[in-house]
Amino acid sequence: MRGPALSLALAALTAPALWAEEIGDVERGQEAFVLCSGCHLVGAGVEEFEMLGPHLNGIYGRRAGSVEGYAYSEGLDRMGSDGLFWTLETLDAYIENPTVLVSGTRMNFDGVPDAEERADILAYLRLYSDNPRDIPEAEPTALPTDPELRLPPEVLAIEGDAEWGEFLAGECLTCHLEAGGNEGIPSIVAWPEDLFVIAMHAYRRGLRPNPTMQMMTERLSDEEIAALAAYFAQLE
């Protein structure tokens, strides 16, 4: 094989690493993966080993909670049923702050606040995805249009009015039980206010996939979300 044909073949072989580096630095990502390696493995043959968390081979494009034989939390099972798939955007959100996407996740991990470090880890994981050749502009490895997940401090600083929240909570309580039951629907009673606010904004931005919650949160202002957070946080 010579000439243009050889050049194309070499380009095909080297493309995954080169394109992955457009997300972040693969070598740095491999080093940073030590943060994840206590629970997760990635690479050839790791499916045979049992870890606290599922293997991360083929993570891009995979439905959340879908590795056979692994006992996921109810929260992650629910999000997978709602239609959560792991893309560059949703993985970035999950690694930054797991509770943003999955309430009640068992992943005992505070998250990676540094955006560059997350990008490096995601570039490294992409080498072991089913479709590492996908360019970053294509799903499931499309670069996030709004990569900074963290809410502006002024949004988190809004002091919610619990009485107004009680008035607004009527629609919420048609599904979420005020007594705290969670049969099929997660309980939101006694949620810390900041986590409630972050989760609602994640629905509003489309990071959490439940269409009903997306529709509900699109109609709420920042102040209304804060008021609901204050109301549900005070319930026992």
Second form
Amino acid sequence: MRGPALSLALAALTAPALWAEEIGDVERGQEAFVLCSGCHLVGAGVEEFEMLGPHLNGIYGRRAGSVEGYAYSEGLDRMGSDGLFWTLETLDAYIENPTVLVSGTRMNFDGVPDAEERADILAYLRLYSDNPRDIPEAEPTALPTDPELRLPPEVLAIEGDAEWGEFLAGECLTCHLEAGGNEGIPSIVAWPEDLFVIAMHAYRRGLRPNPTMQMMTERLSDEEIAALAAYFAQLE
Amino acid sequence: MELRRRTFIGAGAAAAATLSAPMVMGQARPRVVVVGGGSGGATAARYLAQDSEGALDVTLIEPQRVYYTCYFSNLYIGGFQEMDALGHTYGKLASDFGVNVVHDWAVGVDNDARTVALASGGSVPYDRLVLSPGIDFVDGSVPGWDVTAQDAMPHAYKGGTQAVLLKAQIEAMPEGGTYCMVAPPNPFRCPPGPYERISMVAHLLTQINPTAKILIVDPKEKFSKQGLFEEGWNNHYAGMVERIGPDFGAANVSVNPDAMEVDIDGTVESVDVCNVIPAMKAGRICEMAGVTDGNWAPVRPENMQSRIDPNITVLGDASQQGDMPKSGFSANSQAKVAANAIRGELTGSRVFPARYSNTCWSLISTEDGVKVGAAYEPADDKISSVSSFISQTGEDAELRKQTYEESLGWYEGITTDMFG
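Give me the form predicted together with the partner chain now, not the form predicted alone.
Zooming out: every chain and molecule, the one shown earlier first.
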């Protein structure tokens, strides 16, 4: 299975383009892609092969969850419908920690903590996206932008005030059912607190696309997010 | 088992719990009476009863046994919802949360004695009164129309039978006939509502009467989500919708319900259906309680307390609070802030800083949903918008479908939040 991807990648390496070097090192990226290749293929013709994960040809500019015939998680489908497109920034965030961007993703992967290694992988993947030169020039230099992509441990360690969370939760319960339920609006009850916190921060920073959620989280402090996480975690 | 949603603990235990209540001396439990069982009132009653765990005696006065939401009634007209699905009852507020639900009309308030008079006779005493009556119409705002004309020219701006009547009239229109809407002046309930209705009427007519015309007589220069609606009407209903604004005399309109005529600045049009949405004001009980100033009831931005009578809180459409639109979402948001404040005052529970939010979804055509929303906080002695968003023109179909599905989730969410 890995054959076609690797050989084609090597062919591409013979003519590295300028844009690729702006992101990271393609050759190192190819090596690092071993982490991904257990589930994902990239390269000409790999669309025919069924793997655990979708193929990554043309990933740049693609809507999340849009490879025809692939059974995505509900969370990834929702993010795609909400308007999540794969860009340098969103791919970087996803590879760094998949659950930041997509709650309930099937991509069971701890993530790549090293920003340079991610940049290399992204440079390698970009060989297989159509018209990569059409990607706005500003983006490559914008990566890796955010040294705080991974939430600082002290933010994750905040102990939430569940009673305060109960009051704040009033804002959530206009739309989200306290008994759970995923019709049109996802369930937010009984999540592990850290995943809840990570997801809210991703909306607050605009990494996740839904404008209602971006607005709702924009004014939440770190303590308020922790309070909500504590409150909702105890509901079943 | 949820940790929060405890079963109502019963009157005996509840009475004991009030020993710690600091504000009201010499009686069993502080009494809160809520008038109006819509998005503001039902939510307030639920949260007051649920969160106080029996420490408050909460009574909800609402004349209707089945409450039909006004929101989504446009989707009923468009054929996307059944009217039955928009009806809700108060059984769970009583059984699960311990609210005393009284199906009666509140017909008067004695501010000094702190009692609410009921139409059936008798009165209900209160320590705090929450008024959430929604809207009534301003007499004479559209000359020729008053509520006695609402069968001939429906407003369909309260839930239930009016929407059923309007839809039946549209379905009975002659081929190529004209539906006319007299749109309301600001401020009014649900700013995108009239224009979502136009979309839904157009959707219905496109299927059953495609040569029919839609005429909007609108006294306002511009309206909510205008770019999105106009884009949608152009895309889905090209040539069907005509809007006459104030520059062409729409601020000077009168109607003749017997003749089914609309007079627009001297030009008389014969129409087949006339949907008159008059100017609005706070529900009448607010006037009776003496808490209105002009058409609306001014309130404090930090807790929705009346500026005129501190024992009264006014929620939702009837209140004049600042920047929030009059919507079910807003009323629901305000109700939770008010419930937290009232409970704190009467039982000494924690009071948190107020924050409010609103989102209004509208359906333009099949799976073509849009939304607008904002977050609010008390500032400058009013409720002020702190951030906002709106759907964009030209969005792709997948996002619009997602937005529509989100609106269905919201409806389920808010009605569950209100009624349990």
